[in-house]
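In the form predicted alone, a lone chain appears below as structure tokens.
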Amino acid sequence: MSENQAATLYIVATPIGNLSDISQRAIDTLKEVDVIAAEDTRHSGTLLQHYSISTPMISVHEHNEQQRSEVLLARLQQGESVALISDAGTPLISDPGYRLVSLVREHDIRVVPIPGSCALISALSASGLPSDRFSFEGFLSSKQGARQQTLEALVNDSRTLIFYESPRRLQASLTDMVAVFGKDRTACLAREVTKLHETITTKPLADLLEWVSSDSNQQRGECVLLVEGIKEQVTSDEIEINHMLTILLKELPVKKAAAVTASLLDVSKNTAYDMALKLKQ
């Protein structure tokens, strides 16, 4: 029996480059709907072609998706089922389609994730940088002062920062990059992921921004950059506070523990008890 059922608005993701980077469930989903929601209707025909899917296509962009949505609202309403996709990659993400769901769900219609490719997670698997905690921040503006001004905002951050870039701008954003942050901080660029001429490569920011500009491939196609967050810096105090209860926690419970630190080595209770927890983990 098919998982498809009617009034249902499916986010499917497709492939970002290799078309075989799609999932079967996908495939049928793209098969089995009323009709199908796509940012560019030209070109995601030859992914379609590809898998012989006939359903019929609306488009849905950035200057018609409030319009379009209404429309396709009226037609899931009408206990039809469709499927929302980009041109590459998963919905919503730097991609339309936020309105359309938005909509969708406020009517207590059932939407429906089909996982697969995404760039950003796909650079962050590969780069080598740490990927506990990361922040997506899209793209970066296409105006130097507006560009620094949002690296400016991000200079302290301890996560994992990863940007969508054109490849037209690439040598301008190292460039603030290396001003903000500093030629010594860490970065990667994910460039054609998927791709024929795929390339990620992990360096120091200067070094990344003397590559890109030594070499104009580099400066082609659809570009990830992941940059390091700022390593956090333990103060002699804090090891003082953490060794203290270390020893306390093989005989207290948490709060006691971070309770007893803060009144010896007079540091806030909240601060105490923080620490522990995270000795705990």
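Definition used throughout: the rigid core is the maximal C-alpha set that superposes within 1.5 Å between two forms. Everything quoted here is computed from the prediction, not taken from an experiment. Residue numbers count along the first chain shown, from 1. Compared with the form predicted in complex with S-adenosylmethionine:
- Once the rigid core is used as the reference frame, the Cα position of N270 differs between these two forms by 2 Å or more.
- Relative to the superposed rigid core, the position of the CA of M244 differs between these two forms by 2 Å or more.
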Given for the second form:
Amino acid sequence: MSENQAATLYIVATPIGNLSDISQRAIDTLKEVDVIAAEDTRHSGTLLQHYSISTPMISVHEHNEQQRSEVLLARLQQGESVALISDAGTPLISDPGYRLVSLVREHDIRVVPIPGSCALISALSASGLPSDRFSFEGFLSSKQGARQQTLEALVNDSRTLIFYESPRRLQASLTDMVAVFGKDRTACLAREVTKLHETITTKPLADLLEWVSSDSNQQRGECVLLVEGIKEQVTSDEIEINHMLTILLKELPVKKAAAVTASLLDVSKNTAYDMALKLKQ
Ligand code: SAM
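Given the form predicted alone above, what does the protein look like in the form predicted in complex with S-adenosylmethionine?
Next comes the full complex, and the chain you just saw is listed first.
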């Protein structure tokens, strides 16, 4: 039975390279909605043809999103269902759609995500870099000054940093990253993910720059750059607290061990408790 409902905006993820990377639910939705709002209707035509989807399309791109959002809102208000797709991956992720989704939600119309491919998540999942906390920074500026400023603001961030980058600017961005983050920070270049020439390589930044500079093939296709965050410094106070907690936790429950540590080392109970919890995990 179809789960599609009238007056609903579906945000449908499409493949980032490999045409098979689309869910059955996405295909069914694209077949059943009244209209597909696509970033580039010619580009999306190939995907729709491949899956025998004949739903009419309307273009929604960076330059007409405001006006098209009004048109689509009116159609939704009349009870039609709409699917938003972009050229690749998840709409709104460095792609159009934010204005449409916020407008539609302001009018209390249902917005339903149909999840699937996303270049940054695919790259992160295979990079070998910490994935518990990360920050997606989108595209860096094409201007060196602005790019360096952005990187400098991130230099003390301990999360894994993720950037989309054009292959033409890859070398320049890596050069700036070496200058700002240092040559030893671990980084990953995820290129042509899910495609024939997929290459996912993790090395210290300076080695990655050297490799990319010496092999022009690495400067082709689509790419994601990931940089490990700064390693959090452990202070000598923290070493002492951890040492005491480690001993006490062998005999006492977390709360009691934290309270004793806090009183003996004159630190806050909350700090000692959080550190005790981490040690227990
Ligand atoms: N909405 C898309 C998503 O969900 O990932 C991203 C769209 S953004 C306009 C396009 C950028 O995403 C490319 O310049 C590249 O940085 C990255 N990208 C898209 N497909 C990729 C792929 N197959 N391999 C590596 N990076 C990719």
